[in-house]
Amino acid sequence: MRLRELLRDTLTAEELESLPSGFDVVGDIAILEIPDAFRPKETAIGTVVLANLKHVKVVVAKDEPHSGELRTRTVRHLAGEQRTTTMHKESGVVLEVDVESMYFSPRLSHERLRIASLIKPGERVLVMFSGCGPFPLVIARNAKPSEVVAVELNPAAHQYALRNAARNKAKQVRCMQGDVREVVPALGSFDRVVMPHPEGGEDFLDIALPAVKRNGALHFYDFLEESEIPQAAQKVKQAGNAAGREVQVLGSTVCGQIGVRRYRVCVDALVE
């Protein structure tokens, strides 16, 4: 259901115009965008929604984007329990998520299945700046690779990603906390390389580009607006030729909307 559709008869037809229609749900928790001019009406707004969704018992809006080093961010509470924490199920894998420490999105969900679909058996991948897990577990239980290593900055994240690979009982993933610039050049090569960075990931093509075998896979996710989207792959050759690898680029997936005429993208390329 809509967010405006669930606040018709608590808004006016004009505001509902100006709210965001849609919003996310991790787990048990309804995460909602609400503009400045909603603030003195927000707490009415997470309490009809937190009675029309059963499945909900929390509901918080975004405080500010993910940002930093560690992709944190912060968030208001608005109606039901108090906490950020929640468990999400998504193609057959359970995921620990705290919403607040650590980047997280469910409408990643089709995509990360969708990689899952292209890994051959007995594959050894990589998945750089890998959160709490979601791409090296929701790879491990829909495909057959023999390793899947995640490296990820943020502690926190980190320890969830641990947690996470121990309850979904998947051997096959390595966790490794660290910065990709340090501890990625002395994991030796891969046949697939995931990069699922949400913005600026082509600071570290140079690092990525040398793990990948020859022949083998780059996955590279770049947010972007509308006429900037064949920008992605020019991004991906223009690394390959610095870093003397030919690239050849499969595709370009449109894997999201993230604003006004904004997306991410992901670029499929083989590197031989």
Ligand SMILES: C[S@@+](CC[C@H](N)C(=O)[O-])C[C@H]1O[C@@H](n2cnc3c(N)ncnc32)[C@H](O)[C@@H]1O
Second form
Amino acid sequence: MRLRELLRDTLTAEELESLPSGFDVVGDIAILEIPDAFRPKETAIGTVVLANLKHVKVVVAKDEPHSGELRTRTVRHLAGEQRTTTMHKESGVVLEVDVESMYFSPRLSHERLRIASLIKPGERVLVMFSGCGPFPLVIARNAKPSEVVAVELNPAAHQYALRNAARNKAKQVRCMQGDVREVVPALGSFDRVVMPHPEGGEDFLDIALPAVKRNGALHFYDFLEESEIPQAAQKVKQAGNAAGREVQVLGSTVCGQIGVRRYRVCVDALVE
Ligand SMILES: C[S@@+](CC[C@H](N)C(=O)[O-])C[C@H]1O[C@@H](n2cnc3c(N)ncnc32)[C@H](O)[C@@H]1O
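Can you switch from the form predicted on its own and show the form predicted together with the named molecule instead?
Okay, now the whole complex, with that chain kicking things off.
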């Protein structure tokens, strides 16, 4: 349900117009975006959301967007239970998530299934920047890879990924904690490498490309303005040239809007 419908009796028509209408629900935690002007009313807003959404037990507001190398953030508690951890279900997988100490977005569920649908039985897959494990676990559950190796720098996210792999009995998923620059060169080569780190992921193409087997696949994510979208494919081609690998771009998928005319884009490429 849209936030504006829920708050018709709490805010004026003018206030409703300037309130962001959508919000995320991760497990049983609703995460709202509350502009500063609404701060005096945020507890009332949280209370209405809690009272109207049966499956929601906690309501928080985003403080800042995810930031820093580990993509963490803080939230303000508005209503319900005092916690930031929850169990989130997606595509047959149950994920334990802490909405503060690690990145997780439920909006990427379609994209994760899209990647899983491309995987052929027996593939060895590398997920760089794997967080608490959504990409590796959705892949393991919805495709038939021989192995999925997941590499994540954030120690908290890695601990959750280990628990999530065990919880989902995903024996083909191997979670490793560390910097992809140090970990990936020792892992051998993969049929497919997934790079879900759109903020600065291009700085890691020199690590990802050598890890792709000949005629393997690469999925590179980027954040771009609408007019810049073709640049994502160019970045992969240029990195291919620098690495001495021929790159055939198979397509660019817009897999989400992250701001005004700003998009999350995935480049699917064949690396010869
Ligand atoms: C945008 S988040 C994606 C998390 C997860 N794949 C998801 O979709 O929910 C990017 C992740 O990359 C991790 N990261 C950043 N630099 C890294 C590095 N050098 N090596 C490994 N992981 C890194 C961050 O800690 C963060 O969890």
